[in-house]
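Okay, so here's just one chain, in structure tokens, the form predicted on its own.
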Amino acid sequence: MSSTSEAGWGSRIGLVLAMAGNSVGLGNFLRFPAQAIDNGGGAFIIPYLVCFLLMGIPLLFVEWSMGRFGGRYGYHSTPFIFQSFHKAPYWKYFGVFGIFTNLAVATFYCYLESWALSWAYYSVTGEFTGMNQQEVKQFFTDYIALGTNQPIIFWLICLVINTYILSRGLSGGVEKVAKIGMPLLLLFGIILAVSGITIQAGNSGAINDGIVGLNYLWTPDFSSIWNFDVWVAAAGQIFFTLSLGMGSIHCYASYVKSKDDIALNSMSAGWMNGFVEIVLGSAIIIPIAIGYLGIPMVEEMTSGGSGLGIGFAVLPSLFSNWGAFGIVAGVMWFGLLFFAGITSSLAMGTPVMAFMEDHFSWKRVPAALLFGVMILLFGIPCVLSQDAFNEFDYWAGTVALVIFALIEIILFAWVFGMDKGWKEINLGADIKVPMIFKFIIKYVSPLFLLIVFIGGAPAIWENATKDSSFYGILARILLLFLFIFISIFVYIASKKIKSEKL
């Protein structure tokens, strides 16, 4: 067994914080509030919570229990976790998605993460001090256009940090970062949320009270509930925010002892993520932006459901209205985003390392280096071109998640069998899981996922057939190559397992 396997998790709180860190990412603070504004405000919380209860929580139960079950047989990545549920050889190739998605998402996610790291640095050095909104926006535009070498430098620093932490293993690296990063994230978030909500019109250039922004965000447009696109957006946000359909939860859970609780652990991580997203994610960028810019401008900035523009190109200039505290606020905001990002990207690296350690006897350091090098090579197009970035984001960060989740819940509830699956969920559970979830996991969640997939099929076809730039086409080729490349390694690993059993 690999060194990472032997180390496992040092404590239950470390596991829960690492799982929560896996879920709590940039999307909690940037994407969620923008999605809410774009999809009915307060009414968005209705489809969001429905999706959370009918798809999010059930899939958390499924992925945690699948991971623990596979770990019982010494498997810590989804190809062979899947095959531990059914011996048919094709299941392990469906499990390839659980390595592919992590690698593909990490290629652009680590670059976003490096933005947060660099913006925290610029906040400390006073780079944004005295800049107005237009100047910060131009700085951001020049930065992502690679106007200097600094984006590359910070990206490489970010890759080195991720690789080093991963090389320290679960308890010695990932868990330690989660125990430091998650409490700091919550502390920074609470301070910024209180500061944003208590903005008063007429003070320091504010045109609205901070509470106006919060009220605006959660003012419901109930007509949006009947819009299918809003439900798709809510389902997509649940996937994005809980890191479902990726394989990272399976990997983390595979290091849980065979009879340790997974029911309460999964619920704890899920609800902690929900708290961060709904409470803190809602109370920072929108109240601050509306406080200083007004509602019409914020509506324009959040059109399309992305908060990147406000988060990076607007907030630094607004923090300057807070005087000396503005520098501290900038460090906390971008430090918060960095902690949210790195706890997620570390989770993306763990399944890759686990696969190489389990089936090719690699040590931690070489396995971590492999992840770092692959993110470097596959990430270059995402750094150089927004088109490549968007292709990786769409195919790996959206489409692959739904496909993988639909496959895994069919395997768990219908192939393995819901009776055995329910027993696995409740094995060693510290809470009594309501029986209604047995019905939901078997019937409601698969149907829900199927509807989302079918409803999104026209958009998938449109994206697959549309013309693209050189970098966009290159990204598609690289994604296909990556999936085939991993599949070949899974095939080789399966041959090794068979030969070892003879």
Contents of the next structure:
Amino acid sequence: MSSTSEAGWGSRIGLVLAMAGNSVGLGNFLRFPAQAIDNGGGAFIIPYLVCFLLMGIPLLFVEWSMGRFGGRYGYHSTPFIFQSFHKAPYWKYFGVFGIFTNLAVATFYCYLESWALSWAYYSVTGEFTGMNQQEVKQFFTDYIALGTNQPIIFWLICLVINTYILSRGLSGGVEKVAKIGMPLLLLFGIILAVSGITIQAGNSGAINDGIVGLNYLWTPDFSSIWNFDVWVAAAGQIFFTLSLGMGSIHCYASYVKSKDDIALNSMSAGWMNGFVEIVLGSAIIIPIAIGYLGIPMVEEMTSGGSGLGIGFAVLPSLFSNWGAFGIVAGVMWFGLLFFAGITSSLAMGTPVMAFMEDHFSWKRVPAALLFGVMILLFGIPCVLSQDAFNEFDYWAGTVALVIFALIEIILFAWVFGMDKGWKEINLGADIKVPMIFKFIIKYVSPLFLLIVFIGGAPAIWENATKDSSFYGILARILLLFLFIFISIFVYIASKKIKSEKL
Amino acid sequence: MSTSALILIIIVWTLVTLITGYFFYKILTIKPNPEPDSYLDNDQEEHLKN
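Got the form predicted on its own; any chance of the form predicted together with its partner chain too?
Let's see the whole complex now, leading with the same chain.
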């Protein structure tokens, strides 16, 4: 089945780091702490961990197993991975989500990634030196309003970097970046977390100890546990952070042979993401921001559950309080965000490439170029308009993930059958997977996903019917076009497979 | 720092760090499967042995 047979992972540790890199993204450092503050502080961790155990871990097992199973038949993208689980022809069209979501999310994600790259560059060149908080905020506002051509330049650089690394293949590109990027990310994260927590009131303009921020973030409001919205937020964060329901995990796992473990690999990558999010993610932006700005301002900035404002518009001015180390801290913080971003966006590129390589015999370089060009074309509205950006984020980055996850767990546990599925999870396993997960995967996770989906249905309907600007409508049309476009390619690929079999 | 926040941080951070460390340690120390396996880096070594 084409050139993908030559592709593969160089080493087990490389695969685990690449898979952890796929999960660890900007959300670990920006979204998680803001979501926690917005949803009951330390008590948010309870629904978060419950969702991780009842939905995150089971879906990790399912996605890794499905990927490895499909890879056995030479399939590395979800349309035909799904088809390998059941012969009914419609399954492959459900699998379209696994390419669609990656492409659609990559369009706006690469733009975010380019912000981190440009902010790291500005930190090195001293652009923020001497700026007060208001000036950095204005700089950020002007930047996203495309006041200069620099956002476009950095975005294009980001696309070129992604395309180039993808064209180097899994072991020669993605894995090498993960092996360098992930350890650096951990190192930068630990240094920044220690610096944040040890801020002392009265020193370098700080008004609070760093510990005050940590205390604020972790003080539990247990009454929030009875709020349904908090559970939906926790489930959403688990999806977002583990890159579940996207199809990228299936693709990475499809290069693992049947006799090799996926159980330990999936737990290792999943928990590493948990460590980065829960330990490092909670110890950087909130302690630093509260240390210099106080609780009321930070509460205002995190309302809505996004840490983007603090991460980009506030931290550069706060780092300047640290003197010469402030420049290093700025480079580390935005470098960390860039590494977190690029290891995720590379994972979004591989299913698209694998599909073209598997079914249309494309070589790696043209397949990577196709990904780059599509991200460029579909990304233009996201760069030009916040409305388009939000539409892509909502439909592809939120709704599609839940739909896809619900479909895949039904296919795996109910259509393929949980007995066969359980054997698949345990095949070659280096750890003993507790039997309770057989029950959880079959009953609890699908029910959980169904509740999340039904609970979110009114909001989905409201968003689908609400008016939007020209760019917002354009984004919806583009998303629909993209889904149909991929479905047509899947149809052509299935015809090719049939004709090859005859 | 409030007692409830301190207890929560200690329990959660310790638990998450230990579990992550345990799985990662197992990945690094577990004996690799005999060739042919999924990983390309050791293919040449095995080839030379044969």
